[in-house]
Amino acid sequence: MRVLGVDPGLTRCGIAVVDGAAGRRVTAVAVDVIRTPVDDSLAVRLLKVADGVEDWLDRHKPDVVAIERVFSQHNVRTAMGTAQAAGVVALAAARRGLPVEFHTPSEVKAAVTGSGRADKAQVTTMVTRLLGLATAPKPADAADALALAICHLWRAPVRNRLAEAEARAAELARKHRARLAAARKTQA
């Protein structure tokens, strides 16, 4: 499976492609940061992010896009820009019929380091080790994009099995309620 991982942002949007599967070695295909000038208008910055992401989608042809879920931040303006950038990425993927999954920062940290409270340096160190990179990806946004892709590769199969089990359980519960209702009718 090929995953495009995106650490959304307006000034720096980390973007990476990783190949792999659950329980298998992961391989970095490409990593970079899409940058936009802070003096450009919001619309132009979002357009530059969209253009960069669309280029990556066309060039690398991922199977799925994993985006960091915008988590509450103290700076509302920063959170809004990050959320808007994430929306642009999700839209570009949806236009191509690609599934989009969102992962929280703590999910990503736990997947690659074993701790949902890991700092950026720990995430970068583990991403470098897991992918067998000669040097650590810089800036941190690039490492975070790689971590998102790895997180998705490792967590998606578990999520899918859990969703299937929940659907089966809901169907069994529905059938059981129907049998109980039918039994009550025959007793009445």
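Numbering follows the first chain given and starts at 1. Keep in mind that this is a model prediction, so the values were computed, not measured. In this text, rigid core is short for the largest set of C-alphas that superpose within 1.5 Å between two forms. Compared with the form predicted in complex with another copy of the chain:
- Comparing the forms between these two forms on their rigid core, the Cα displacement of Ala22 stays under 2 Å.
- Relative to the superposed rigid core, Ala178 undergoes a CA displacement of at least 2 Å between these two forms.
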Given for the second form:
There are 2 protein chains.
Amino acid sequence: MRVLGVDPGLTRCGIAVVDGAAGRRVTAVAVDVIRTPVDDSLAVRLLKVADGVEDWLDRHKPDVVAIERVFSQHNVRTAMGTAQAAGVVALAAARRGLPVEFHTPSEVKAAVTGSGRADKAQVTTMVTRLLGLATAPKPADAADALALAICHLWRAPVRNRLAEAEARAAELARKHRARLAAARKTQA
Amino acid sequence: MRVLGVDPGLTRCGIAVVDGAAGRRVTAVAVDVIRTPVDDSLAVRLLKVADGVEDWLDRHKPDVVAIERVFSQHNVRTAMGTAQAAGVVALAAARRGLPVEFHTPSEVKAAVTGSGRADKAQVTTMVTRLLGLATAPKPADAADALALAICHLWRAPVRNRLAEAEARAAELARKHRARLAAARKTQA
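Same protein, the form predicted in complex with another copy of the chain this time rather than the form predicted alone?
First the chain shown before, then all remaining chains and molecules of the complex.
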């Protein structure tokens, strides 16, 4: 499976493509940062992020897009810009019918370091090690995009098992209700 | 001038087209609400909002797009969804090379009621009156989109005069610096 990981942002948007599967080796295909000038209007910056992501989708044809879930940050203005960048990335994926998943920063950190409270240096170290890279990816946004893609590859099976278990439980409940209804009919 | 006003949202996105000019009568061309199902994924909801807005841009060919500026709301999750909806609307406009302006809720209220702290009922009353509508636009999101477009039409000249004044001041400062430099050269 090929995952496009995106650490959304207007000033620096981390973007990475990773191949792999659950419990298997992961391989970095490409990683970069999309930058947009602070002087551009918000709409133009969003357009540049969207164009950049579209280009990556064309070139790398991922199976799924994983985006970092934005939380309220100290700076509300920055958080809004980040959320809007995440929104146009999700839109680009949805336009191509690609599934989009959001992962929280702590899920991403836990997936690659084992701790949801790991710092940036630890995330970069583990990303470099897990992908067998000769040098550490820079800046932090690039490393985060790689970590996000790895997180998606490794968390997906857990989520799928959960979804299957929920589907089985719902099916059992449905059968139970059907049996109850049939029993009531017999009594009537 | 024709303005497309958008009160962004995922559950209800108010959208309206108003014709007019500063200090002139304003006319409502169209108003509606784009709704997306709560059960859809975020990416699909953003796609539906984007498709809806693209359709309005095609049909009504506005000169400019005015969007309500999202502030941190009580519910962070809702604020993020609203910001992302605003982001895909701005992107759609930018893709067509249309200028995009953001107005705060208090700017919009002040433009149509005279008070930045007017309530929703007052905004709806004034929008109905200013546009000479037979019935009040519903829901509130539709009225807000109309108010936003009116706000843009009436605020634009104020902003333009400010921009002109700033440009004149910058030009004076530039000339002054040039004269100073020339004087220094003469002395040297």
